[in-house]
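Just one chain is shown here, as structure tokens, and it is the form predicted on its own.
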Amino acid sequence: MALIVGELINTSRKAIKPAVENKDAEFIKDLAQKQVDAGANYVDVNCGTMVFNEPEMMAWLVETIQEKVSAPLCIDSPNPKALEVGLSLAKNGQPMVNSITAEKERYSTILPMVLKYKTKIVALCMDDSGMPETAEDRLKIATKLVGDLTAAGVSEGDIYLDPLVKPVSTGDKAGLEVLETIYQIKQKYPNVHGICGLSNISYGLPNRKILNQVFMIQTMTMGMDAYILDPLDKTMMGFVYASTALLGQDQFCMNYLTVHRNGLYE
């Protein structure tokens, strides 16, 4: 089965900014709650839109949520004290960090809070010459994560390569090139997961949620096995069972065959 991170809790969302800063816990045990019961394995804790007091809101954010759930969390941010105060303070499972890259700097100070924690890590196909455009530019800097955080003692089934996915309305070739990504780096890697956001790929474009549904589709078809996405989106999640029934990844269709009885999914 898929790795789902449950994306809801961010406050560039609109209904999420005003329930972190009026700190509303009540609203976000229950966004936490209705995530991990649609199947979020994890929940994603990120309010990075809160540039003046970060840290703080990210120590409530993170005691709060764990006071509903028992779902371990990945802790998402650019501001390197809020990712420490977020998992200092994480206590169910393993955490997760969103995100390190091959820029030298990012690198050097999201590593050391990796392996202090023991926890899972987002690593973005980006280094410090910007945003690959292609495959094989993105295998390069993929291999260059790879080797680097396994020599520092983080194991491959800890690994989540984000290939980086681009809008395919600025570039026809955006979606192919990150299918071949994922594709490449299971062959090299089979034991790394791959991991992205979906959302990107339908970026000024009508019908957002067919493209981005479709995509997950083709995108696990490569080998990509977890998500950053709306797990309340129930058709979404219909096709992540589905996907996984139909590639094999599900003995006897079991989870298939539980939600479906659940209703989870449409």
Given for the second form:
Number of protein chains: 2
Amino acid sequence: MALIVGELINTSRKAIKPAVENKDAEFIKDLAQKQVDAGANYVDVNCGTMVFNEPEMMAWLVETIQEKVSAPLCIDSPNPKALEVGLSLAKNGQPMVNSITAEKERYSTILPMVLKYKTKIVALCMDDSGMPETAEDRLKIATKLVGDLTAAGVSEGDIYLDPLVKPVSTGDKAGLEVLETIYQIKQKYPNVHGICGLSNISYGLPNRKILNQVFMIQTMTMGMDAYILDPLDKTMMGFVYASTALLGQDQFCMNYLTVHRNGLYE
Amino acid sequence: MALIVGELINTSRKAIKPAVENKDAEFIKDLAQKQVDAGANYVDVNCGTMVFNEPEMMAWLVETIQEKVSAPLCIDSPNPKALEVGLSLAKNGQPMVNSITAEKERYSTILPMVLKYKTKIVALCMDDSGMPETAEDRLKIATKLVGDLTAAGVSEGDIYLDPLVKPVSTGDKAGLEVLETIYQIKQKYPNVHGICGLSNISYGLPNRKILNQVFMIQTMTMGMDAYILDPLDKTMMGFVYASTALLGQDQFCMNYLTVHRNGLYE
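Since the one above is the form predicted on its own, can you give the form predicted in complex with another copy of the chain too?
Next comes the full complex, this chain leading.
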């Protein structure tokens, strides 16, 4: 079964920003609990839009969420101070950091926290030369990231490579390059995980939901095994459970049947 | 873009049987036209339940459908007499035969018609030892079928291998073995096509529609490029167009956008 990171607690979402600004603890706790109930293994925490007090808000969010749920958190920020505060307070099992890259400065700033808090780490296939185009470009960066991280003491099983998904509206092969990347990564590093969000792929096209759903299924077929998504989207979660069963990863389809009985997908 | 064989004209379907028994020509013509309008490249014709007069009914169906549509037909029967009659009347471009197998008697009976009418041929991965279990079993039969058919003069591009889909409810790896088969076939024979129906995979499980949809997307990701399905199912067709675009087979997503504007999926 893929690892699901619930993406809803993110202040760039319209419904979330006021709740965080007003420190509406019940709203946040409820949203965390709903995501876990719906199948999220990790709860993402992102308050990157709070530019003037991101570390303070991160601290409040982490403590508030942990009052209610026991699932581990994914501390999601480009701001090292917010990451450090979030990780120092994260008590629910092994936290995840979103994200490190192969950019020199970012890598050297984030790595010490990954080691200090023994986190899982989302590693974006991106370096100082910018966003990759081809699967080959991505694989080069992935190879460097896996090599450097494991040399530093991170285990392969704690690495979640994000191949960087670009909209298919900007290039016909944008999806295909990612699918090839995942396949190659899984061949080269069977213990390393693949993760991605799903909304970039459909940017600029109509009927984005079905493109996002299809891309989840396609990437899982190629070996991706973690997604940052909205677990309250019952259609998407149905596709996650169905994909898992059809890939032979659900003995006797037990999980598919159980979540069906519990009304967790449609 | 995958080749779509519209499956609706089949007397095993409740709505169709009485229309064929009563020779309701308008109903049949309309159903053929609707499937073509919805994106079917071939119209399947199957009256296998008419055990006492299948060849006669096949003749009537083929002639009736051709009065209305110009798409080629897929003559679908295990009965050599019905196949021969259907093929002798099929005038809309290159017909398809569904199906040949590696069973000795069936192979030797069907092959002459494939050659005589220069048809496309659906070749089921099945021989006299029965239904295959593993991808390896399927590949052995596929190799024999492709070798024998091409030696007899059938071009690789006219062969549509059907890996034989069994319900995942009868074995956890049923889907995975098919996915592996397709991948291996495409590696070995890039010019040979893969085809399948989609309902077997979900037999015995709840919410069959989503399993069928997921399996279409998974198999297309691995290289399958033809499906026998209901083209009036707008959700399924939406997934076909979306999958094609995300696999880099739809320049500028033009087909996805056009069929969206024309309301051909939802």
